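Just the one chain here, laid out as structure tokens, in the form predicted on its own.
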Amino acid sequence: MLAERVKTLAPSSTLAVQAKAKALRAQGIDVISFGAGEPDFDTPERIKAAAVEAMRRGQTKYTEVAGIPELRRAVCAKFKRDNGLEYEPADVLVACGAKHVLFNMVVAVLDPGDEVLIPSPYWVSYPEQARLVGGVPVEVATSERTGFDLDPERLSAAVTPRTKVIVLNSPNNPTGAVFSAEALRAVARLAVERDLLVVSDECYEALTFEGRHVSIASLGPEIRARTLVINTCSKAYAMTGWRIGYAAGPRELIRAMTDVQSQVTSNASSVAQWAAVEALAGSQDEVGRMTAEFDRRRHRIVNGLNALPGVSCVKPKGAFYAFANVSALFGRSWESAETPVRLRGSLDVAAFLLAEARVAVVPGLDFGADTHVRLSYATSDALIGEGLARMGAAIRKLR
């Protein structure tokens, strides 16, 4: 009854996680969940104002495909206030969440057999979608020591003739990560030399940290001619819910995007795009105030996580993820309910974390890094110092 391309399509596996801990907590037990990819704000107060003023209007039917005009133009705003990129509303497609954009764009990209280069650790639903499409995902390893930054030597080594697309996430997606301009710009150079489409996803911009964020699309006309910019409302402004995301970039790709999407969803919620334009065009004091609660969270979690046994964390740089390793708890064992069980990867190690301390986190493996397991660190003081307690707890106790 199955298409065959569904037989082995990886169900997200943080949002898995997402739903274990709710259905664990939904029994009575009392789990700390670091899974969610999500802020723990609530959504900025006039942007809700926006929303209900949207409906006394009567601003609930159809939109265009692509966005209400005044949306678009307060994307190119955006683009030009932060990233220094210029674009008119015809350059921009505003979907349902970036994951939605991502999507439109691998319909619109990919032929069967059409390679993607994705530099690992990635966010899960890079190679999913590519494969749902025929495409073929190509992970290129970045290194821990350099904080997972681009490596561009082995970006180059990996492409082929079938070589059509590199997706950039930056800050990243699982890690942290926030790429330097020079690894950047050593990408550029190979995507024009080597005609490719750079897709880059800057979901986490406004969750810079440490120096400032750099689209690569900005660093110069030819790379921004090939180069699909995708943001979206959920991080910044904590709209995970509302589903707006959006893209810009070479007319003709958002033009085949748009149409893949009038086929498939058509426009995105009326209301929530006139709640996006408040959000995009408004104060950003918010964002301010968020970001620098985050940074202070995320010095947090990261000491804490090197203060464990057997577990060490490189310092993200953006987002609000810690990549810990957690690879020198492999060969350990510990007791079940009905047997010894020793630990042999991230998904070992996530199952001992709920089920001895109750706490939730993301295995690595999904993620192309089985050695790592992801904590999301949107969450509160007092969790964050309880979860990392009862993990210090139980990993004392494995043999």
Ligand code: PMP
The other form holds:
Amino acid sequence: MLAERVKTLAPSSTLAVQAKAKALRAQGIDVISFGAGEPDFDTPERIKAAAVEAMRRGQTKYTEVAGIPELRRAVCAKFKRDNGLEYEPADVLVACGAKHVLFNMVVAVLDPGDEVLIPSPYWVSYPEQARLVGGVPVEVATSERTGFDLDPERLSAAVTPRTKVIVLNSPNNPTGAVFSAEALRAVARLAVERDLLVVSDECYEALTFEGRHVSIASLGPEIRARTLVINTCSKAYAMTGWRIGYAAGPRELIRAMTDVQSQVTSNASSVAQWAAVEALAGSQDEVGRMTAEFDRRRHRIVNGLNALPGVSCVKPKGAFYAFANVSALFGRSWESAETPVRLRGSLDVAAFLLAEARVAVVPGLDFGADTHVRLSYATSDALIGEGLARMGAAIRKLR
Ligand code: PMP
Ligand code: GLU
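Pass me the form predicted in complex with this ligand as well; I've looked at the form predicted on its own already.
Then the entire complex follows, led off by the chain already shown.
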């Protein structure tokens, strides 16, 4: 009954871990989840009020497919204010989250067999979306030694005549890397020389704790002309459930992606779009407050992880993830399992932590790095402290 393409489709493991932790909690099992890739803060009141107001005004109908003009103007103003990028509303598309923007992109750009370079570790949806339309994801390793900075030489070596797209994600999910300006400049040169489209996923821009966020599109007119810049209201404004993501880029590409969207979802929710106008155009004070809180938790969790036996973690510079190397636990034995298990990879470590410590983490395998597990620290101080203590107690039981 099902198409070939879904037979090998991996469902989103980040969402699956969240769902599993929630289901266990519903059964009364006290699980601490480091799975959720979403802020634990509520959406700021001013943004909710704008949505209520929009509903009262009767803004409850279909809108322009690419988004209401007010929001596309607010997006242009945001790109100018934060990134020094000049766009017009016709260069902008609003979709149901950045994930949807990305899917519109693969449908609009990839022919079967076209290759997409994806620096690894990577966010789970990039390769799967490419595969869904017959594209070929090509993983290009970054290294822990450099804090997982982009590696222009390896990227350059991976380009073939079939390469069409490079996906960049800085600040990075899952590693927390903020790519250096030198590496971005080198990749910009590569993209121009080899005629590649750069897809720059900047969803965690607001959560940059060290270094400075640089949009690759701002490095010059040539690279700007071949870059799709993607962002979202999900992280900066704690709006994951509202589903508003947006992109700006070459007008021909935006038009094609809009046409794709017109046949699939039409516009993003009208009410959520009005909330997003307020998010982007109103006071940015809460963004700074939330970022400062995440930064504090970052130190706490990274120090705590590095104090655990057999665990090491480079300090992330952005986003809200700690990507911990657990390979020193491989070969150790978990005797209290139903049948004793020798830990061999990140799936085993995640299963062990869930069963023995009641702590949910995402296995690194799903991000292309089986030596690691990802912990989201978008959770309270108290839970971070308790979760780390439980992990320590469980690890000490390993033989
Ligand atoms: N890109 C990255 C790197 C992400 O981690 C996420 C997950 N939230 C998204 C895109 C999608 O975000 P949304 O669809 O909520 O805008
Ligand atoms: N992006 C978040 C994460 O990586 C949310 C879940 C998802 O959309 O994959 O956990």
